[in-house]
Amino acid sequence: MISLDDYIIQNFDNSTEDEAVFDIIKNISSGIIQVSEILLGNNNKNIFGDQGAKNIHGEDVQKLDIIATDIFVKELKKSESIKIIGCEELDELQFTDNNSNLSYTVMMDPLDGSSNIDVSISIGSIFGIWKHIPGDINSILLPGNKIELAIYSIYGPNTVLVFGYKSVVCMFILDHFNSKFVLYKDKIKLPDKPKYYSVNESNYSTWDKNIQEYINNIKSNLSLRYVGSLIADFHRNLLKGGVFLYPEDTIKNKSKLRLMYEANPLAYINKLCGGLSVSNGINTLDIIPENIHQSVPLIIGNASLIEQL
């Protein structure tokens, strides 16, 4: 079995950029292992339930949200390659003491799907990494097409790490006995024949008529699979083929998913796998962000399905 460290050494060159990216992957993977060990630990009953506070989006903060945030911030600050950290659970950006000429900004959802913890549905972590431009405040809000590296994890029957870098997407599974990730699948591409569509159809009446018509058309050829955990639904469709939809609520004029640390990283990985994503009729990766907590609708999956819109 090829470990994550060995895979990176074998497939990346010795350039300064590759070394910096390797450093970031190493720190994030360390945090993922720590979160996984907490979830599977003997005293994990203490991690369930609300923290008793709300985040900037008005959502109930779970105990594990805080634990995961603390773990990843601590691990990311160990890296000599990271300058700025943005996080769903933190109102403000975190800055490190790193003054390297080559540094990066990390935007993260430390625990995606945390409301599903109590019912043992798969959850995960999502990270988008952009190159930081010293002295340029606008480099904090770059579009997704400027992403250098994207990573997500799944905490389920297995702990999975997927990263997209340059033109390659790879999947690793955690060997819990040795506390290291090993290669499971290399050079992932979306299947040519998609199987599933994933959407909360109970919100049908709140969608734009074009979205309603689209769902009516695709459901005759695809099976509905919807967990309600973004990262779980996305991961299944990436491997099996399909489309995930979280349309805008046209009654409340409100979107749900966060552009910088949910939609963009997943859209980047999906693109490398041959897929496509749109938000309000625009390629998600082309949206110029307004702030780090901006929300957008998201339709993502096989290009052939998205193009039907």
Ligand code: AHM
Given for the second form:
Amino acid sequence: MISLDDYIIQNFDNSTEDEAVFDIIKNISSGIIQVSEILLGNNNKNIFGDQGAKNIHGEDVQKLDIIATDIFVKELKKSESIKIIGCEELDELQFTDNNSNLSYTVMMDPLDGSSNIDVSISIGSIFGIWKHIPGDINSILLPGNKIELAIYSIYGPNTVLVFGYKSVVCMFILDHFNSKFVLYKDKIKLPDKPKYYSVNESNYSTWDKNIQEYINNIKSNLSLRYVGSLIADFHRNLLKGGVFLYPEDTIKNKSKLRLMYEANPLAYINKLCGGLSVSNGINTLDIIPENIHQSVPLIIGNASLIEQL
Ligand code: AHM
Ligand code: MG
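Moving from the form predicted on its own, what structure would you give for the form predicted together with the named molecule?
First the chain shown before, then all remaining chains and molecules of the complex.
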């Protein structure tokens, strides 16, 4: 069994950048273990339910959203190279007082799938990490194709950590008894023959005609699976092959998923696995962001399925 630490030592070099990135992975993985242990704890009654406030997107904030935010902000600040943290639950960017020569920005959705917390369905955390030029505010909002590292976790029947760095995507499973991640799968690639399409079909009437036609066509060859936690739907389709869609609501002129801490990190990992993603007709990773909380439509999965669209 190869632990996350061993994997890192064995597979990457000793450059300052690699060391900084691995320090970030270790601190995020420590946060993931903490969230996972809270979910498994015998005193977890207090973690369910609304916190009583709304976030910048007008959504009810759950207690676990806040718990996870606090854990990850604390862990991320331990990485000397992290200078800026953007988060779904925090209106403004947080600036750390770290002073390494390297400067990274982290964008995170600390608890994805909030509506599934109270009903014991898989939830997760998503992180995108970019390098920025110190002191240059214009270098903070970068497109997804400039991501250095993307990580996500899933808290489900087991706790999973997936990261994409350089050209490799690997998946680890948490050994709860020893509180450490163990390698499950290395060099992940999307299967050639996709199985699933995933979309909230109750929104059908709000979609553009092209999307409606596309769904009508693909459903004859694919089976429908929809969890309602982006991260769980994405992860299943990554391993089994498929397409996930959250199209724009053309009646309200509104998209739901957020570019910087949902769409981009997953689009980056999906690309490393041989897949493709589009938002508003262009590659999701090419979008120049306007602000940290920007929403975008997202269609992501096997390249062959996206190309049909
Ligand atoms: P969250 O980050 O507050 O949990 O919201 C995003 C979630 C995604 O995980 C999921 O894909 C989507 O919302 C589900 O939305 P819907 O209930 O409209 O299908
Ligand atoms: Mg989310």
